[in-house]
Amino acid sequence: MNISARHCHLTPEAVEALFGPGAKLTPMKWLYQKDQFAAQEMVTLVGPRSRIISNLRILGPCRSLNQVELAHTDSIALGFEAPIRFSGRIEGTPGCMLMGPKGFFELKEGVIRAAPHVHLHPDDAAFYGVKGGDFMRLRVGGPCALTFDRVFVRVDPEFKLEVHLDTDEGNACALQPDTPVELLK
């Protein structure tokens, strides 16, 4: 189980407009999912309502897309409507202006709140019943318990079992590492 707080995945053509040429991504952390990292390198993004959001932190590697992801909180404060989405699936959604060290990058489309979901080993999958794009339940005990009935499936042979909420949905259910939680077909 894994609070997912705002980020943004960059490709490397992003990565130089907003840290010079030749820029890469340098890892700070180690993320749970094989090869993933949190970038050392943060950026601004601006908002509609031209409010900012600074220290956006950058997961890598790099991408072959641009995206944001937000909070439904920061997506009010910041003035889009960021659609509800799975990773990857930006068509439609709202763009953004990125602000780095060396320059400036517009997002044409790309911002996006991101669906609730975990990520599945095909032997995981197996003994869950499930497959890639179906959904599971995620019941969460606790002082503020609830029950999350639409978590997407994704699965990869290079998956470790996590479930990825926003911190907007790890605040509604009051999550804690020793907070009780079940995975559900």
Contents of the next structure:
Number of protein chains: 2
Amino acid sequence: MNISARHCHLTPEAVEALFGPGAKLTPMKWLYQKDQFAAQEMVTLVGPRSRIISNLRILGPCRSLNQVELAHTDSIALGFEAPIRFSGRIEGTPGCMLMGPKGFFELKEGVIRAAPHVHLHPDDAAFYGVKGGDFMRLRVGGPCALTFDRVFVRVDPEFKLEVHLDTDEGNACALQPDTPVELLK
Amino acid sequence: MNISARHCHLTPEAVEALFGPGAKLTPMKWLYQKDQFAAQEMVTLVGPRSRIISNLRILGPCRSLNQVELAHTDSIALGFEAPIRFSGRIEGTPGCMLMGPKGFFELKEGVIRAAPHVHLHPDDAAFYGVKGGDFMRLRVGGPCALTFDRVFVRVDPEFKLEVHLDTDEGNACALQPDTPVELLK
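Form predicted alone done, so how does the form predicted together with a further copy of the same chain look?
Below: every chain and molecule of the assembly, starting with the one above.
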């Protein structure tokens, strides 16, 4: 279970444009999924109405496409709509300008709200009887009890079992470390 | 179905302290529930670490107790925790300072996150087979489909059928005017 704050994934070219020639991401904190990390590096996102989000964390390692993942609250603050997408499905999504200490980098597209999803190892998928592309449900207890009815299933031998929600979803159910949760087929 | 942005309910004494002797709330927009309105008047909330929320809307008419209703996101921004409560159950909740154009008014307690709830006329309650104090479920469709599992039931002859969520809950399911919703026993 992980609540992902807003963040971005960048290509090596974008990192160099923002942080200078030869620049690479520096791991600050290792995440639960293998080889994934929060980088020390952050950027400023400039939205379509000159509103900005500063200190947008970059997650590493670099990928083959640029993607910014915002909560719905962030979209409203920026004054535009980030459509709900699965990671990597960025065709037709809005772009934005990123600003780093050494330069700007424009995304023509790639600003999304990531759909709730679960990372499963093939053994986990077999245990639950699901496959990649299915949807599962996540039931959250406590005073703001709610059930996420469309948690997208991603399966990979490198994955460890982990549900990813965004901050709006986490805040809606006031998720605390001791809140009971249950993943259901 | 209504998404309530953060707001407060005030006593006549608080309104006079904030807006001057003899001041009364001025209806700006009538709400769906009978005689309830968003007032033209707004206040500034000063939190425990000198962080503020400006332009906090007052809902009228005046009540017999003072209550500030925030989303979880607002609590985080202010740096404190507003517990999840039903309206009016404010014992032991944090207080705050309110600032108006004519003075300050301190709430010793009353800052809450309102629990999801539904207003029902007795005829609606009979239709669904529920009574005041029960919980219902609200199923929301769309790409961020989720089900609110603990929607508190309030019944009153003056009420019209309406579910009240806060902005975190509305943003979690990316509620739009055409999003399908279903209220379930």
